[in-house]
Amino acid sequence: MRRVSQIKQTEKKRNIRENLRNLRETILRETKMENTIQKNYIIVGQGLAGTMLAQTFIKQGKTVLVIDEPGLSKASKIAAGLYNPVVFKRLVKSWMADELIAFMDDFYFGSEKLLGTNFYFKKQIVRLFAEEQEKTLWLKKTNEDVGKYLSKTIEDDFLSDLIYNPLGSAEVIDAGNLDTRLFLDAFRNYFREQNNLLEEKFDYDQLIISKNSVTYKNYTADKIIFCEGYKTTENPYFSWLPFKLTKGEIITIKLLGDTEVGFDKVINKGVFILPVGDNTYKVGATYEWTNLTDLPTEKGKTELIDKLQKVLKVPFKIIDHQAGIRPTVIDRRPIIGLHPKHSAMAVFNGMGTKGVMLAPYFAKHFFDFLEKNIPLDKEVNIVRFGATFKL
């Protein structure tokens, strides 16, 4: 009986919330401004996912409004922006690597031309071997499908004056990084110049949801798409999605001493060391699942320093220390699709640590779904989490 009573109380609360929501939308609809601006899509969030989605839609001739609170997209901006077609742990190709890399080259090089700014860089990743078995496996894998991304020779003295490299190293081909801050800032200016940007915190109470459209303040659109990163967990319409948030910390260092010439390739062993110019490097990253704030910690810094000192022979100083929260998903795949109840509402999120690779391809994939009725890949489709949906 107690269980039945609890169920009835829960249903009663849901009905109250639904009635209040309907009342609020009715009031907003009746007081709607006459000078409504029509857009095809409203995109909430201008991190990597939201930026690439907006630009993809604009390229396809659609009108877009991007709503973003200044300073909110911190995780995207502090990210190293590395892309790597190889999973080091098993030495296999990263999921969809062939398709993703071909697509991202076209997207980023095209964006550089559009914006007149260079932010997409091809850089080999030097893998320092931790044991002889890893070296043996690497040479074996060069003859398999993943071998197209692996150098076939082992170098024993790579940067021996700067790097501890007792077991040798090899390189990942067709890797590199996106300068995420430069990329996002350049597109923010572009969206602003094109009058496609509303710089404010999104107010869910101002959203009116209809069957085939949405209205936000004096804007009306066919659909609204949320690209809010980890903030999706606070979205009243999508908070039911099973995100597994992870905090990551990165330090920026400068080499000291007589080191006038550093290195221009990415080093990987326990941490990544990414050259960013002027003998300066980004080093990361940590993974934390409990202390989910965007504040850097002494624990994170100490962890990175300890790992870095096992790789670098030369002294260095820390010139910056940042943290952000990644919107990773329990099955490590993006979450893309329409809301189970509201067909004018959608989500494009969960790119995680591979956002630089995933977002360009799946932005076009989502466009084809919305505009051409091409089915979504089942591995990214939001319907895979339908059973967890709560009204």
Ligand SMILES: Cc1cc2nc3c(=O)[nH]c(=O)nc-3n(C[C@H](O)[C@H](O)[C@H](O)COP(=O)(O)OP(=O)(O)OC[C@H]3O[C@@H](n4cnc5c(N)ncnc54)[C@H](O)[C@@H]3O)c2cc1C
Contents of the next structure:
Amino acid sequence: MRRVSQIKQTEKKRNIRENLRNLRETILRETKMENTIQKNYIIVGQGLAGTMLAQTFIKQGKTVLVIDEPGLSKASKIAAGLYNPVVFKRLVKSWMADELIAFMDDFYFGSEKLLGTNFYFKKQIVRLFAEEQEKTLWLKKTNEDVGKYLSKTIEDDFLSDLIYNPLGSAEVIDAGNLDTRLFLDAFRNYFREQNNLLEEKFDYDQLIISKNSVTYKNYTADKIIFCEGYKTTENPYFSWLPFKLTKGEIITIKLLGDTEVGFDKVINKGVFILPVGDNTYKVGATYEWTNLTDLPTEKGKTELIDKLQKVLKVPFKIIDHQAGIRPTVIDRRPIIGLHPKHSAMAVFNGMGTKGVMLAPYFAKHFFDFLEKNIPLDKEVNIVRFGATFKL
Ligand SMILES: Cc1cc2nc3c(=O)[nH]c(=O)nc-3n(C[C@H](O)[C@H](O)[C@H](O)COP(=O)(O)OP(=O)(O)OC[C@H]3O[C@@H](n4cnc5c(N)ncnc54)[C@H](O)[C@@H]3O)c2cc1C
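What does the same protein look like in the form predicted in complex with this ligand, given that the last one was the form predicted alone?
First the chain shown before, then all remaining chains and molecules of the complex.
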């Protein structure tokens, strides 16, 4: 008997506490409502993911507030921005290549037109063969589905004055790069001009979450979407997601000697060499699963120089060296969807090594889910990790 009354008392106390908390939130919300600015979405993070999501929503007539402190993660800013529909290791199409490539042109060319800046470039990737079997496999694959991305002929002396190329080379046709720095800066200015940007570190303590809306400082929105790259591992609402982060380092070089000599295609063998103009090239990248800081290291630099010297015959000097952390997930797929407990809160992340190809397509895919109830692809849906989340 005594035990029953004790349980009832504890329950009563819990109810009182709950009611007080709700009351506090209502008062806070209503006080704020007086000068509040209403948006459809708050997007935290203006890397590749947040930028493309925000622009997709704006294009569809939604209002957004982007909150970003650029110093927190460098991945998008330093990325080479390459896109390549072919996985060289097995010579197969990369995941969803056809769908993603078809979507990219529309998004990036449209953005260039909107912002009056050129940042999206088509460039063939020249694959230098490392062994005879690779050459045989390439020719065989030109007759398969991946073949539409592969040149049909082998070139024997591509740039033989400049590079070591004893076994010949072939080209990936539908490839290129996004100048991510230009792209992000142009969109940052655009968001700023439209009063859609708050340049600060997001403060989780200032967030009030309700069933159908969120309030952050003097903004309210239907939903908040976190696009914080690897920093999501420090987000109190999403730190349970199973990231397996990958650090990457990249150097920028200038070829020395004859300035007339150079090339305008991307070269790949062990490393990529991406021409960025003015006899300057980006060379990368390393993959490292420990020492997860965005500081460049001597080890990373040495690895890149060693690989580069196996390809380049001409001298060069290093003019820049950067590192960043890729938001890679254990199953190497994006993570998209609503928080399991708070439906006004969502995540758009896990672009891993391929933000340039994945983000435009999946931004629209996420929009269709949120606004048109079209189900999310199972491979990217956050619910696949539901069991990891503890209420
Ligand atoms: C060396 C290297 C080379 C790469 N090369 C390529 C390539 O060639 N092609 C390709 O497609 N991909 C490449 N990538 C991968 C690519 O960089 C990622 O896929 C992409 O940048 C992920 O973008 P993101 O927006 O999810 O994350 P991030 O780039 O990490 O952006 C997150 C943004 O949110 C901000 N932020 C985070 N937390 C908060 C907070 N609490 N408050 C406010 N702001 C916050 C950060 O400062 C940052 O601006 C490369 C990565 C590296 C490291």
